[in-house]
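Read the single chain below, which is given as structure tokens and is the form predicted alone.
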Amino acid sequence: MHKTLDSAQFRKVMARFVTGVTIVTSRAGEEVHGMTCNAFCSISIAPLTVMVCLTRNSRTERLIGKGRVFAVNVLSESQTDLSDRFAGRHKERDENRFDGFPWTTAVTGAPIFKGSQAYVDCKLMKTFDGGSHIIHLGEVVAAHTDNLKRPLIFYQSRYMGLASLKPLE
């Protein structure tokens, strides 16, 4: 007999699940956020389109909402210390996340770091109610990789390399 699932379990048992991590930013006119996600994956190639799951009534997810805009920045393993930021580890930092963190923008004004292995430039095409989170579906209209960046890789709730990975055989 299975006993109830409660949220502790739940988290132990998506902890077991291999993510990349990545900080999803937004612009409305000057203002900027952005936050740490790993709730990202690709939906479609025609049209061009990523999904990003967002805390209700987050900061940046209601940023979203009002600029209509989005990039979603996929972390290098040199940038553990910009993750931690832009999830709120960092308190005394949270009214200015960027501070310190070098970045540019594509062509959407939404806020790209310089250093991660690659980055999505998207305009918000629809959001969907997910419970505690919102579905934001973008069209990607910029994109680039930097192939000499290796990922920052998530798993049971610590930051990996690919080189802490065994490689199979």
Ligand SMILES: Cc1cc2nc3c(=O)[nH]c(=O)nc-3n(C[C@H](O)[C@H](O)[C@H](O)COP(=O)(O)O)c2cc1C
Given for the second form:
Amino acid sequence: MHKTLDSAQFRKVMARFVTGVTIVTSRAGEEVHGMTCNAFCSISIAPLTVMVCLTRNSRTERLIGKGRVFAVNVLSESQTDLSDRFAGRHKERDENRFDGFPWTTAVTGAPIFKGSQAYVDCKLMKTFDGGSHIIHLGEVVAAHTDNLKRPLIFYQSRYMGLASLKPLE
Ligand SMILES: Cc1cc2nc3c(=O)[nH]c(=O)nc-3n(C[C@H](O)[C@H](O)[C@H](O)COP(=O)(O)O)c2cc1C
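Show the same protein again, this time as the form predicted together with the ligand rather than the form predicted alone.
The next block holds the full complex; its first chain is the one shown before.
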């Protein structure tokens, strides 16, 4: 018999699943915000669809509800500082997380960071109740990769790089 599961054990197990790191950004009018997110995956090819799963009532989740767009910035190994900032780890900079990190836009107006290894720019299609989190499906309306960048990896709550990876075509 298994003993009753607690959330610490659940987190420990999930931390064994290697992920990349993204920043999910959104925009409503002139307001922009975003958060570091590794709950990101591809869902469908027709229509082109991705999923991000964000804490209910977080600033980013509420802004996506308002603006109905989001971009997913797939980070490169040199962007640990950006990841920490958008995870709220620079307390003194949490009012404006974008300060010092140049960004641009593609189609929807959601912020896209310079130096990321890839991005998808999305229109919100649907949301689903995911308990403590809200599941967002987005239709991809623009996408880009930078083949010279190498990925930032997250494993057991630590950042890592793929040291042996050669530049890809
Ligand atoms: C590597 C990493 C991955 C994260 N992934 C997620 C995630 O998938 N979903 C989520 O809701 N929060 C995730 N977080 C936590 C958020 O980035 C953090 O709570 C952030 O401050 C939320 O911002 P907001 O409340 O201002 O929107 C992650 C943090 C880190 C460092």
